[in-house]
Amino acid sequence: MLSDPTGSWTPVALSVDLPPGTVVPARTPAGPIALWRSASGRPSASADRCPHRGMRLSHGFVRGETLSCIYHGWSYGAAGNCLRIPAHPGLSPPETIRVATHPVEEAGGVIWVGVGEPATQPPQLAGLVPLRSLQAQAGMAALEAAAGAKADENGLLETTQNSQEIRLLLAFQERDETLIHVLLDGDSSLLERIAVSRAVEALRRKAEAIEAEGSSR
């Protein structure tokens, strides 16, 4: 996570995992969000709760440039304003009906969501491309212990495991859960991608064992 006095950026997903017209659940330090991409390709982040009846918007669907709740179909724009209430087709929803939103930036194949008002842009991760994302049932401290290295202020952790150089972009989820984005040099071969993926899975298992051992004490 990129820290800033007024806000922060969190790498919540890879661009490839959010094609146009889809919505997925994600987490930030401020709580759960509905991460969605409109039909035109614009990514947005909305609080994961419909103001109407509290249904999770991440269970909803994307129609054109709007995110719709699956319960009663209330639809919201990227700015959070309610645009349509199906039960009242002739009504222009008042501006007071809104869902909270967060700033979103895409950089180097990674989708970053801002919490608060970050004064800087997320890191560009020059020369690196994302390989995959995976969840670890382990906190940041356990992952750092397993890797024998510390993540920097951007959440980037670099280590060598089983002779493989590994770069991980870490995002805090909950106390004992971390989202891992695996990064590679842009010119990595298929065999190198497979080797790094296996090494990261081994690192995850090691971190989860460390977490479990610490929880049992």
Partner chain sequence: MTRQNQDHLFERMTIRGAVDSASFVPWIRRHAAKLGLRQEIRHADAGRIEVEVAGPVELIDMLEMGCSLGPIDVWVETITRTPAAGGTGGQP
Given for the second form:
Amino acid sequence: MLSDPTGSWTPVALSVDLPPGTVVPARTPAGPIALWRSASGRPSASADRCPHRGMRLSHGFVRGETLSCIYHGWSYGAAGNCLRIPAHPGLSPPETIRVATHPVEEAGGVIWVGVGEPATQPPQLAGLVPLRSLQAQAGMAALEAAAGAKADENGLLETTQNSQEIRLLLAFQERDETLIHVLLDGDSSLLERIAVSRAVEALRRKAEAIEAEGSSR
Amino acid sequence: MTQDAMIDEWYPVGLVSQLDSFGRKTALMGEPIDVASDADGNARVTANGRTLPVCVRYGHVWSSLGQPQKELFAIPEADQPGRRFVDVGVVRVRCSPLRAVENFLDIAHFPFVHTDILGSEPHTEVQNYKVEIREDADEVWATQVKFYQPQAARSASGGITTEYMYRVPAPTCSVLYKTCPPRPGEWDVITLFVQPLAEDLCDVWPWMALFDDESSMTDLIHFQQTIFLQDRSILENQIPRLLPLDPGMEIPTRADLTSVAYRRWLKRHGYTYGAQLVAQ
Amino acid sequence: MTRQNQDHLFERMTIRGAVDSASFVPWIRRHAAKLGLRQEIRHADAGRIEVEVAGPVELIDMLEMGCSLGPIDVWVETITRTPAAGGTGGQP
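Alternative state: the form predicted in complex with its partner chain, after the form predicted on its own:
Below is the whole assembly, all chains and molecules, this chain first.
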């Protein structure tokens, strides 16, 4: 996670995991969000709570350029303003009826969501390409202990596991849960990708064991 | 558990058809209870050895941790000849028992949650309807509720405008009266009896009294279960989990009138088990 | 549908009950602001609050729905609405 005094960026998902017309739940330091991509490909992040009666917007549906709540169909644009209330089709909703949104940047196959007002752009991961994401039931400390290395200020952790070099982009979820994005050199072969994937799985198991042991004390 | 006016109410705790002498362990408002039949075959409910009040009605066993001041509410249609009674069976939901009732009273969600069954786009407008507290029985009633539905009941053969009445006779129970296609002039009765296990956990017991000589019992149960499981996915993903009595973080509209009336009725009675008092 | 096509009503909403206006008046202002409704509190005491609002009927209905509950420490007995003369010029 990249922080400056006014805000921070969290890598919440990989681009490939958010096709157009879909919405998924995601976590940021500011709380849960509904991460969605419009039909035209634009990613947006809104608070995961419909202002009508509190339903999670991440359970909703994307139609065209809007995100609709699954409960009563209230529809929101990328800027968060409510565009339509199906039970009252004659009303043009005022722009004050809205859901909070967060800035979103997408680069190099990673989707970053901003919390607060970050003054800088998200980090460039030059030459690195995301492979896949996985959840670890382990906090940052357990992961760093398992890796024998620390993540840098961008959340990037480089280490060697099972003689394999691996590069991970970490996102804090909970005290004991971390989202891991596995990164590779752009020109990796299939065999290298498989080796990296296996090494990451091994690292995760190691970190989860450390976490479980720490919490059982 | 805070002492609350709700302690002296009747709550469903099991099905009559599933009573046995061995007993079934469950809970009521945080207290473990046991539901069994005694040597004479009568329902017996105990909490930690203490015998609780019990009554048997509408296919269910009812009990209370307190002292109910009146009999369980009446549903006269349950005594009408020709009706079929359907025990739908219990569904556990991780939400406040009050949220389960509020959702049952809501119709604006039909086209979105029960798509092509109870409603469909573009027929999403909710016409104004009437809500009152009937002072004699002290119950919430909503009447003249109309909604266009593609397939309103197993017994309906196509889209019709269904008329509804909703009734709240107890804090965690709701009765829905629905126009009945095979018997114009009569109402089908669909109920939700909600057992509060904890403030954010409940067992929901749907029950029905219908005029339908065609559908099999399995189909009737399946239809209602399908609808309720769709509602459960909503109920378990609403924030906050408890039912807000202060709508400061919400935007209720006129279509939400039954929800607002229900919350007003709970507030006036001090029924706060499962309620969120301060908006968050 | 453009804004000009929506009927703008001017109404006076009278809220009666056991209303602690110290908590309720700010609550009403916040709720009206969420609805984008211009409002002006014309009267506020322990038993009655009068609010003038202007806007589409659906939004005034929403204000009524919210106010019929309000914060936990007030009890609203009735809300009546009557057309008000002219514009309110109230603060949003």
